[in-house]
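The chain that follows stands alone, in the form predicted on its own, written as structure tokens.
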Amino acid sequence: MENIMEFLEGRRTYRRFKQTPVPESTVKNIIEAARCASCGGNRQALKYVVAQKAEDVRAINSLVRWAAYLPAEEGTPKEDEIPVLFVAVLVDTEISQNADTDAGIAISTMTTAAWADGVGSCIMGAIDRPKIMEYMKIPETFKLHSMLAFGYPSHKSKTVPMQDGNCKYYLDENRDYCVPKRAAEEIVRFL
């Protein structure tokens, strides 16, 4: 159990990326992790586009927000440190409106099959959703639900105790980033 525990911390965000592209096999693994992944209904409402070509991935770097808590300099990457890869994550409204719960089950699924083999992500939001659309050229019978960057980390990724209640992730001397959580005994209760 150690073993994965440690694993699955080391599975954090990443946002800072070498320029090496992630093997086709990783890429073909992320995505069957995501087809196999648990699903409600079993409805599989969810599609997927990946963007890898160097332009295609910049231009859609262009239309995602880095780093919300830290100033635009120090959270966006450099043009030296953008992913190599991009997916999106597509809800087929014609399956179901709603899959907010199969979405989060499919991410980690995916994140965590990336990391198994060295490469790191990032969950992404807080994107332009009309312009990606139009980019991917995604029919308007799909939603955009969020964008997965991924790369081979650059940097490195901790947790950190909170403290007073503050949640923002910082960069430390090393511009590795420091992400606070609460203790175990805030966020869990035994009955």
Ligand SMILES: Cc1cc2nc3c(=O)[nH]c(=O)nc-3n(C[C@H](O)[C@H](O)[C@H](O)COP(=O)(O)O)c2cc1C
Second form
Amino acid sequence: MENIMEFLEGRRTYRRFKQTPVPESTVKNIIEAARCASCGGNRQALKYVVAQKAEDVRAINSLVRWAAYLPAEEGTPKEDEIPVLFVAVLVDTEISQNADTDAGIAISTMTTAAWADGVGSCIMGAIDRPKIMEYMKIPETFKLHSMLAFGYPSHKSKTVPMQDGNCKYYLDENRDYCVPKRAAEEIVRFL
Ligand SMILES: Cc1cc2nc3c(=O)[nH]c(=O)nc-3n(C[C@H](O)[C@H](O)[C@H](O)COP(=O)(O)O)c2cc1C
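Complement to the form predicted on its own: the form predicted in complex with the ligand:
And the full complex, kicking off with our chain again.
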């Protein structure tokens, strides 16, 4: 296995995908990673809905918003670039009302498990929750926390040093993503 820091540098957000299905074994790993993730009080309030049929993926893709910092023609995947799999992350409010930290941990673990198989992802919060809930027939006792988009990336993405506090990602001349990150000195202080 490559160096863990190289692995984590590659585990970025991806927004254009090859139209190659994600194998069942990887889907299983993603769900298994979520199932065993740490969570407050070990309550396990998170539930998931997986969509991988082409018509479902297309329908859900029309209910999410891609790359707010880019014009749609640059940031929104074209028909032949959309993800091949969506996972809805749900909070079962009969178990817990607030599971935001649990969701963050589960999402991070799931996207990392996917990346171990070369499958890229995009965590999506800018989503039409009512319409996705209706489409997926999710009961009202659940909150739709976020959607995860998955697929084999058809572009690259790398971090770049942040300039003048500008956190907006952009595309380079190859249409690959460049993601500005703050310098270590800016985010940490050692006592
Ligand atoms: C909570 C959360 C919500 C996000 N929502 C969206 C979204 O709705 N649409 C999108 O294209 N990207 C979304 N992203 C991806 C972020 O834009 C991305 O993580 C950020 O630009 C940094 O890029 P990186 O993940 O490669 O470090 C979201 C990420 C997080 C963590």
